[in-house]
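The chain that follows stands alone, in the form predicted on its own, written as structure tokens.
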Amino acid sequence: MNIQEKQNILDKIKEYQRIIIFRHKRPDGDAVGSTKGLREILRLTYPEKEIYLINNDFSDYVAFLGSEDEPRDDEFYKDALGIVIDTATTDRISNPQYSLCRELIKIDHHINNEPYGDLLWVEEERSSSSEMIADFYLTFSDELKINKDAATYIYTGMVTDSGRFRFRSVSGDTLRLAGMLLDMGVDLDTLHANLYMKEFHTLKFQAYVYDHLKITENGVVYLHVTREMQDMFSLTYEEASASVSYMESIKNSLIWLAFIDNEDGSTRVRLRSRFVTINSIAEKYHGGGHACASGATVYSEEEASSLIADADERLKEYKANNEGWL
């Protein structure tokens, strides 16, 4: 995105007295960090404006970052500018009242399968939407204000969505922007303790996972976290979903899948890979995402089996046509 396009977003922000920020359902660290970070920057820069962050669900994982704003009635939105961050499609926006805003801005780093809003800023190559918010601040740092809290929110989104800066989407710019935020006093010891220390029951679940993994002929590793398992280990939805990361270090297994049963009878699927592009598989099963990190939803055992078979075939093709994978 060029500077003029960013300027158009800043100019639109300046036009409005009331600005409401939105993110996606079942929020992760990036969704929370980017939205809270932008809210803090705008509140610091424009104390005369009304800046809100209003959503319908929350994240236990990053609850330590603090609360959001209370729900409001429909009338509250009609003269507001809405900013939706880290949300590729409108059906994933946490608060459906976003549609009542007078104008809408989309800021996102996912594949832009559904362009929406009056202004769009989408950079698919970015490691996180939080990185984009950091870049937005830096572009207009002579005008915008930031503090330690805003830097902490944004850094949290960057470190979580980049896998602690390990994923292929991490660039030199990513690390330079992270360094800028660290220079503002982010307390890494406290932040990492909140993000990565685990409850004992979570560690017991992790041990259980390693004893119950399944693997396909070509090396796709997968796990089904049933409602019974979630109850057995007193897991939050986020703790259950984290099981996908337990499989990432198995040699020769370049695709790993976690099937997480939802209360409504559907099953959320988290797809992860190394080297292999998998977002097209997710799109086939009511989802989408990045090339190597996507989400999907299946509604039957047959659909789950079909998704596993598709992933196995994709991995078979990749191994047959590529060298140098571990």
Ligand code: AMP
Contents of the next structure:
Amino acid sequence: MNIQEKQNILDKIKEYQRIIIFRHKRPDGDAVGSTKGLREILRLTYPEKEIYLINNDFSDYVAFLGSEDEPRDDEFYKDALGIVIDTATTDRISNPQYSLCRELIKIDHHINNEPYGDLLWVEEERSSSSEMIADFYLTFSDELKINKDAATYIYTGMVTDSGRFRFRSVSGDTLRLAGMLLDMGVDLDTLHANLYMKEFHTLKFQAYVYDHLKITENGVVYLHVTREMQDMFSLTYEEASASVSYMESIKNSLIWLAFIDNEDGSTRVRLRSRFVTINSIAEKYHGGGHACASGATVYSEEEASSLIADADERLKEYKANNEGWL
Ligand code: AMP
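Okay, that is the form predicted on its own; can I get the form predicted together with this ligand now?
Next comes the full complex, and the chain you just saw is listed first.
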């Protein structure tokens, strides 16, 4: 299964002296973990090659994993192989200089609406791109080298993108690959402390969220994180965005939405659901994503209200036609 795609990618990596890795804008644990993990594996395996990870924006959340490489001028990219991981569409690639690379590889687990690049390896059913990097290592473990740092980066991507191995996309393979990484010495205590300890002001914000969230007739929970709220609780954009997860376990509410005001006046929408498919709603509002985790953008109160109404209708329909939900 997909062995030929992986083999082609390894062969291409061997052909190049300079390889530059890219990921998506507003990176999450998976985007950072998968790219740093692959960079480490390739550096260990091919010390004579130049392997870089060059992007234009960073994540506070997983900053503890360490730095990436410095920006370079256009000339630097000309003879390089580019590898883009965890990024469904080219407009979401963090570093626009990716287009200057001589050849490009796409490795991703999102729906393949835009199959870009000279070589592609996309597995939509994988729980994370990091899982694919773990699988890539395992497939060629006779040739590739790995260490505890690389294992930690990749495990971080897997644990964060799978909601601590709880999401539907988690398979036996996910856990076997995570087990392989744990055996390489990942320090779970330190990793979990870095990922899940919270600032006190964040917990106060969480309390505020529970006091202010709204619920529709059919059980869609939603929250609007205004610029004022972001200032009031001194929230970073990432902290404000994380509020979507506070709403995930309310009984009877199978869809939950966080509206986070952007600096430019638009509002980011993070859509999440249990059992119910919601990416078609995100697609209607300038977005897209997975069946149960999508993103969108709205540009007015009317558009926000319309999205909420669509989600409410979707949930009503689901509840009328299905049993066994909570
Ligand atoms: P987010 O809430 O931004 O983390 O988005 C959840 C998922 O939806 C991500 O994994 C993205 O793949 C996808 N997504 C978010 N925003 C967009 C967008 N504007 N277009 C397409 N997919 C998106």
